[in-house]
Amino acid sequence: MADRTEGPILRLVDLFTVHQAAVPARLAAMSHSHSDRDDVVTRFAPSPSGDLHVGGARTALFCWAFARGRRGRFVLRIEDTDRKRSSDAAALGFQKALRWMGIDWDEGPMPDGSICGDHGPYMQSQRLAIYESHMERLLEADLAYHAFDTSEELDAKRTAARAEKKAYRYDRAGLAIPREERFSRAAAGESHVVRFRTPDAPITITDEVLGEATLPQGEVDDFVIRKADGFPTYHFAVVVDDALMNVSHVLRAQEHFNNTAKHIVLQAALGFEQPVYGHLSLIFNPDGSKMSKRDKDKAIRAAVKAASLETPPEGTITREAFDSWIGDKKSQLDHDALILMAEALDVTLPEINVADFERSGYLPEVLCNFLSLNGWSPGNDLEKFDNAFLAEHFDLTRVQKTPARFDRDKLLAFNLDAIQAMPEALFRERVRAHGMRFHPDFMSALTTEQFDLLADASRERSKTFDDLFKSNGWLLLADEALTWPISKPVRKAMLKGEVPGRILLEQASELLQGVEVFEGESLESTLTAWAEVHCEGNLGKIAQPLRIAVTGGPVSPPIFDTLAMLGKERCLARIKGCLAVMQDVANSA
C-alpha cells in the first residue's frame, strides 16, 4: 500500500514546501502595497445557526473596512452545510443585521432573494457539485481517501487515548483497506467519510496579527473533509470557496487559528494560492468571561435563584420544561422562553447579538464605532469616528492580539452623546421608526402631535431610543389602571412637609380645571404664577406631586409636557384617583 501512495504524498509535501517558501516573500510584498492594491478581496462567511453575534459583526466590519479602504471587494458567503443547525431565516437575519450596521457587500445573497457577483452561488448548500469535483481530484490522486470507521470504533480509540493520557490522532486505519476496495465500497453506498491525508511534515502558519507559528509533524492528523451525509466539512468548503471567489485576505476570529494549518495543506494539495491570514482577538465581558449567547440564560438562572423559585412564573414555560432546565445546568432556554421569563421576572437580558442592540435602541453607527475599538485603535487617543473613517484608516498593524473587553457603560455613554447631539427633527424621525418597528401598540395609542411632544421632551435624557418607550408606559395605561406605589420618594413628596404635597395637589387640581388652553406654555405660565403664591415660588413643591399623580411615579418628562400629553380630562381623573389613595395612606399612618 505504501508504494501506491508514496508518490502522490511526496508530491504533496514538495508542493507544500515550495508553497510555504513563497509565503514570506508574498506577505512582504503585500505588506508594502496594501494602500494601493486594487485586487484585495475579503469575505464574511457566517454559519446561519442563530442571530448575528457582535463578535461576528465586528469581524464583518473589519473585513468590510479592509476591502473598502483598498478599493477592493467584500464578499458575503453563507456557510450552511450543517443542515441540522442552519436556517434560511437566520441567513436572512444576518443580511438585515449587516445592512442595519451600514455594511454592504459586492458579492453574495441579497435580502430580496437575488444575488450579486460572478462567483456564486453564495450559499454553500448550493455549491455541492463544485465541492464534489474538487473532492474527486484529491481522491483520484490518493491525497484523500474513503474511511469506513464506525462511531463506536472511533469512540473506543478516543477512550483508549484518554486512558493513556495522550491526544487522540486518527491512526489511518482507512488506508489499511486496499484502494480498489475503498472506491468499490463507497460506490456501493456504504456509509463512510472522506479524510485528507495530511503531509508528514511540520506546518507553518504566518499570520498578519499573531505572527508565525509552526505546528510539529503529526499535530494535524488526517482530518475529515466530507461527512457521512455527503456534505463537505467546514475545512474543505472554505478552502474551495475562498480560492474560487479570489479571496486575498482572510480575517477571522482567533479560535480559527489552528484550523488554518488544515487549510494551508488543502490549498497546497489543490494548487490554490494561499490568502493572507489575520486572526482577530475574541470579545470578552468585563469580568473576563467569553461574551456568549449563554449569558442570557445565566441572567435568568440568577434571577430564579435570587427569587428562590421552585415553579416557573405563570404564563412562561411548563413545569416539566422548568424542572428539566433547572436540573441540567448545561441546557439553555430558547429565545421565546427567555423573553417570557425575563418579562415575568423583570430582568433585562444582556445584549449579545446585533438584533439585541437594535431592539434596545442603540444607533447602528455608534455600535460600529464601539465595536471597532474592541480590538483595534486608530491611535492618537481618537475614539469617535464613523464607518467612512474606519474604512480609510483600518489596517492590521493596529489590531490587538489580546481579548477585547466589552464595556457596556462606555457603549451607553457613546449612544447618549450621539442622541444628545442629534437635531430634534432627526431624533423624532429615528425614534418614531424605532417605535413603529418594536412598539407598534405604543405608537398607535398616541397622535402625531403627542408623540412629537414626547420625543422632544425625552431626547436629552434618552440613552437609547428604547428609553422613551420603557419609561413612558404611563401614557398607555387606562386612567383607572394607574397605581401609586408608596415608595420613599412618593411618601416624601405627598405626605411630608409643613403643607403635604397631597394638600397642594388638591388645590392645584381646582386650578387645572379652569385652564382652557391645556398645552405646555399655558400650563407653565399658570402653574408658575400659582406656585409663587402657594409654594413660596418653589415650583418643585407642586410639580412632583403632579408628576406622581398623573404618571404613578416620580420620574417623567418635564411636568408641563407631561400634563399636555395626557390632556385635561385624563389628568384630572388621575389626580382624583391619586388623592383618594393618599388620603387612605394618611388616615392609616
Ligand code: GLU
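Under this definition, the rigid core comprises the largest set of C-alpha atoms superposing within 1.5 Å between the forms. Residue numbers count along the first chain shown, from 1. Just so it is clear, the structure is predicted and the values come from calculations on it, not from any experiment. First, how it differs from the form predicted together with ligand GLU.
Taking 2 Å as the criterion, F148 counts as shifted between the two forms: its C-alpha moves by at least this amount when the rigid core is aligned. The rigid-core alignment places the CA of R398 less than 2 Å apart between the two forms.
Core-superposed comparison between the two forms: CA of E190 displaced by 2 Å or more.
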Contents of the next structure:
Amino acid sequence: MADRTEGPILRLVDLFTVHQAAVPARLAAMSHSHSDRDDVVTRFAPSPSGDLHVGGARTALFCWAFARGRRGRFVLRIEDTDRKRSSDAAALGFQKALRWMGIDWDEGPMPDGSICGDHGPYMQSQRLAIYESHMERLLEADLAYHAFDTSEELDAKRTAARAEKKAYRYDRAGLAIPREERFSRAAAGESHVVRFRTPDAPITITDEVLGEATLPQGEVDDFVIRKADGFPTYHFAVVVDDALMNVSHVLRAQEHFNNTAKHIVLQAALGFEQPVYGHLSLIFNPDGSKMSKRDKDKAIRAAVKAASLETPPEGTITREAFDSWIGDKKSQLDHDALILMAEALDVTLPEINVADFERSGYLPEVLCNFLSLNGWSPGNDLEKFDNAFLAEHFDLTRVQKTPARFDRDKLLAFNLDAIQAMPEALFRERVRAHGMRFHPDFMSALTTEQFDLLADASRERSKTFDDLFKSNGWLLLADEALTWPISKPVRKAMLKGEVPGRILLEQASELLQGVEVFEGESLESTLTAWAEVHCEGNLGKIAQPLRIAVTGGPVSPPIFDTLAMLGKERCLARIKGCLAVMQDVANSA
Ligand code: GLU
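What does the same protein look like in the form predicted together with ligand GLU, given that the last one was the form predicted alone?
Next comes the full complex, this chain leading.
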C-alpha cells in the first residue's frame, strides 16, 4: 500500500507556497484528517439516475473487496446533487442491486430506510450546510472567489478561443473585481458562481493503477466549485465527503482520472489528506464498443431493420414515438417500451445493468466472479472463486490498465457450470425464488409438486434460472390454445418414415388411456415395453411425437416427466388436437 503522507501532497504543498506566495497556500490541516485515518476506508459513490450498470457494479465490488480484505470499512454515498437526474427510487435500486450481489456496506443508507455510520448524512443533497462551511473557509482565505461573469460573456470567450483553435480556459476575469466588492455583490444576492483559485503550477496525479501523470500549468483553470443555484459542484462535494468520511482509497471509473487533478488541488487547499487513487478501466463489448445501455436500442433497431418495419409492431409504442426514435439514432426508448418492442420482435435484449442480469436468471455469485475477472485476476490461471476469496486476494497491483472485454459466452458458461454443480434441492429453491419474483403467473399456474418435477427435469438444460420459464410456456397454455407449428423436426417426427410418428402416436394414445398411475416411473416402464413391440425397441420413435403433441415443439424436459407434469387428461386432450392437425397436414400433402 502506498504511503499516503508522502508524494504528491508534499509536492503540491510546495507548489502552493512557491507559486501562490501572495495568498495563503492552504488551510491548516483539518484535525480529524490524520489520527483516525489509519484504517482502510473505501467508498462507492453512485449518482442515482437509472440503474446500476455492470461497470459501476464492478467498481463497487472492487471497493468492497479492497476494504473487506483489509478489515477496513466500506461506505455507500449517494451523489444526488444533480436534482434533475437523481431519484430516490434509483438510489434504492442501487442498494438493492448491491445487496443482491452480496455486497454489504458499513456506512450509508440501508435498503430498509435506516442509516448506518457516524459520518452521515450519506446523501449529498442533505449535506449542503457541510459543503457551505468548507466553501466559506476557502472564500475567506482567498483560495476561492465569487465570479459574476454572465453566460453570454463566457460563451463569447469560448467562441473566441475556438476561432483561434485554442482550448478555452477561464481567464480569471472575476479576480479583476476588488475583493470587498465581490463579497458585497454576492451578499446582495447578485447571481454568481464560486471558482477555486487553482495554483499556477503543474499538477501531478499519482494513481495506483495508471501510474503518474502531470498536467501542465494552466491545464486546470479556476473551475467552478459552487454553481449559481447554490449547489456545490461534484468536484467540491466529492473532496469534502471523501475527507470527512475518512476515505483512504478512492477506486473509481477511469473517466474520473482527469477530475482527480481538481480534487487534489482542492484537498491541498482545504488541508485535507489526499486519498490513494486507483482508476479502473472501462468495460467494453467484445467488439470494442463501450458497453452501454444504448446497446439495447441497438438490438431493437437491428430487428426493425431486418424486418423492414416502417410502423411500430402492434401494442408497442405510438407511431409518433416510433418515428422520432427511428429518426434519431441516438435516442433511447424507455424501459417499458424496450421490453414491449423486444417481445414483439422476439429480440433478446443484451443485459447491461445488474437488474438485467438478475432478471435473466444469472447467479449473483457468478456475476461477481465474472465481473471481477473483467479488469483483475488472482493469477495462476485461477478463474472460479467467490466473493470471500476476492476479498482476501484483491489488490491494486493486479488491476488491469486496459479496458476489459465483457465475454457474454463465458459468463453464460460460468453460470451453467454453477447451476450444474448445485444440489438439486438448492436449485429448486433458488429457481422457485426467481419464478416468484419474475414469473408469478407461471408459478401460480403450477402446483408445488409440478414445479419441483419441472425444476428437477430442467436443471441439466438450464444455463440460467430463467431458461426454465422461457422454454416451458407450453405448461401454462390451455390445452385448446396449444399450436403445432410444422417445422422441419416436427415434419420429420410426425409425417415421415415407413410408419409416420402420427400413426404411432394414435396407438400410444390408446395405451396412455389405460395407464392408471400417471407418473414418471410407471409411464417409463409402460412406454418402454410398448416401444419394444411397436418401435423395434427404439423409444425415440414414440417419445418425439409424444413430446411434440403435448408441448407443441421438439424440445422439452425428459418425456416421462413432461407427460407426468401435465397429467393424463391434459396429455390426451393435447394428443387429440395434435392428431387432428397432423391429419390435415398429411391430407393436404
Ligand atoms: N458520482 C460519480 C459517478 O457516479 C462517482 C464519483 C467518484 O467516484 O468520485 O460517476
